[in-house]
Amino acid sequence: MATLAAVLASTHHPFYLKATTAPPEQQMPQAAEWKRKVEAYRETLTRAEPDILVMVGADHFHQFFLDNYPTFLIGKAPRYDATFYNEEREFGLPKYVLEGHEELSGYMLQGLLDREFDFAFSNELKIDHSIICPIITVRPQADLPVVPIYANIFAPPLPSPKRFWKLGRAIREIIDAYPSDKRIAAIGTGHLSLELGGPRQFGEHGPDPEFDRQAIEWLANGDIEAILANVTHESLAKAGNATAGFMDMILMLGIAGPEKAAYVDNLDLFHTMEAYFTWYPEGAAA
């Protein structure tokens, strides 16, 4: 059977590449520290020696809109074009073509359907910065095949936090059962408290530092009971109008299981709290 070599969850800040590669005199004060933290986080994936990446993200209204926005979707393509025009223009992100892993995508889709998750699928999916950002931060050589999974965190009505947890558990079951000797890493990105276009967007810290503190503690300790007892759509909206992206991080905890993270770090970037988590499932040592 396949080995789940590592589970990584982080925030995805689209300005990381631009902020850390600008000429020194143009870099933000936190650039050097940000780069050091990301490179340390990257090593947690390198150490796992993965063969395939299962990537969890969300489409930022680049190709899904309110007329047709899937709740959950998996890509089944042999390759994936990446990076939309506005991401090149605004964030300085380069274009990518990532290799797909059609066999695992098909196996995953069937397994999810068998577990009563009615996934959409796409043979022509284009991926955006929710998946390209972690490629840049933890696998910049972009040399491994990917299985992209998109979850709706933007277009109400949204699935519940518990549904994201259950989806993570289902994905874990499917990876564990996959008949292969491959080492698989699951990498997902979401948000802590975040405000986009609202009055709290450019505050001194993220819009809800107390939520950020609790969320980091919950994920670090694998405390799904506290998460499900405290996190609702209403509490997420109160923490910031885009904080529902935290549910993708709940999904990643579901893949890891209710365990303490092996690696935890964070960085306060004045308008958002960046955070990084890695779990090594039992028996996954390289």
The other form holds:
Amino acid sequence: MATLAAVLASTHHPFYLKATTAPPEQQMPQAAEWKRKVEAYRETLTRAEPDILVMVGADHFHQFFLDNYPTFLIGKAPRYDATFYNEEREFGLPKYVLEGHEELSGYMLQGLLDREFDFAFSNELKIDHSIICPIITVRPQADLPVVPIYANIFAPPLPSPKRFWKLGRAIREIIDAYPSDKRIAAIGTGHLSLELGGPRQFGEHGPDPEFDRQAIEWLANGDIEAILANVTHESLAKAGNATAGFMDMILMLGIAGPEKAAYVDNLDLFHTMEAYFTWYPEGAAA
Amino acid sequence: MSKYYVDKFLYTVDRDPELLRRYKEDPRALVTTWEQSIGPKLNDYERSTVHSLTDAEREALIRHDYVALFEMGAHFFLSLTIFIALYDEEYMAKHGPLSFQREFAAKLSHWAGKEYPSVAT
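Given the form predicted alone, corresponding form predicted in complex with its partner chain:
Whole complex next, starting from this chain.
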């Protein structure tokens, strides 16, 4: 059976690359600290020695639009192009081609259908910054095959927080059952409190620092009971109009299970709180 | 009202550098062209007859009026992204980093603490 070597859940910030590679005189004051924290976080993946990455994100109207927006979708393709023109333009993200893993994609899709998650699939998926941001932060060599999974945190109506948790649990069962000697890491990104295109955007901190503090504590403790008792679509909207991205963090906790994280870090930036979590389901890695 | 069609405008223009340039230089002409030949496209051959813009939606798009678009429930990500593409560079040169994003927020400050118009379509 495959080994789930690590589960990583973090915020994704499309300006990380730009912020940390600008000429030093143009860098924001926190750029060096941000880079140190990201590189320390990267080490939590490196030392798990993964062979395949299961990556959870959300399409931000790049390949998918409101004429046909999937609630849950898995990529099943030999390779994935990445980074759209408007992401290059706005964020300065480079293009990538990531190797796929059709066998695990197929096994995952069937396993999800068997567990009553009726996924859409794509044999020609161009992935966006929700998956490229974590490639840049935790696996910049971009050298491992990926299985991309998209969940809708973006175009309402959205699935419930509980459904994200259950989906994470199902993905965990499928990885644990996968007949392979490979080491698999699950990497997903979402958000803490976040506002885009609204009155609270681009402030000195995220739109709801109290939510951020609470959310970090919940995730660090693996406290799914508190999350499901407190988090609703309405409570997320109160914390910022794009805070629904927190549900991808709940999904990742579902993969990890209701356990304390082995690694927790955060960084208070303008506009948003960054947070980084790693679980080692097999016990302390390396 | 067609939130979907407003979003389709923002989506199709933002992802195409040539349309984006025309939307900046002559928004009225681009919106007219879009309604005639781009909006109705379902794919390269098929046309859809279902949606149209209201006068208020058309005017908001022509005026780059992101406050009106927010109030109509246009998707926040599309609206922010396209207006950053149109205005960020000139604001940056004149007033420094994030000045456009902060003006955008300030113009919506009357919504702080209230329930925002839904972006659901």
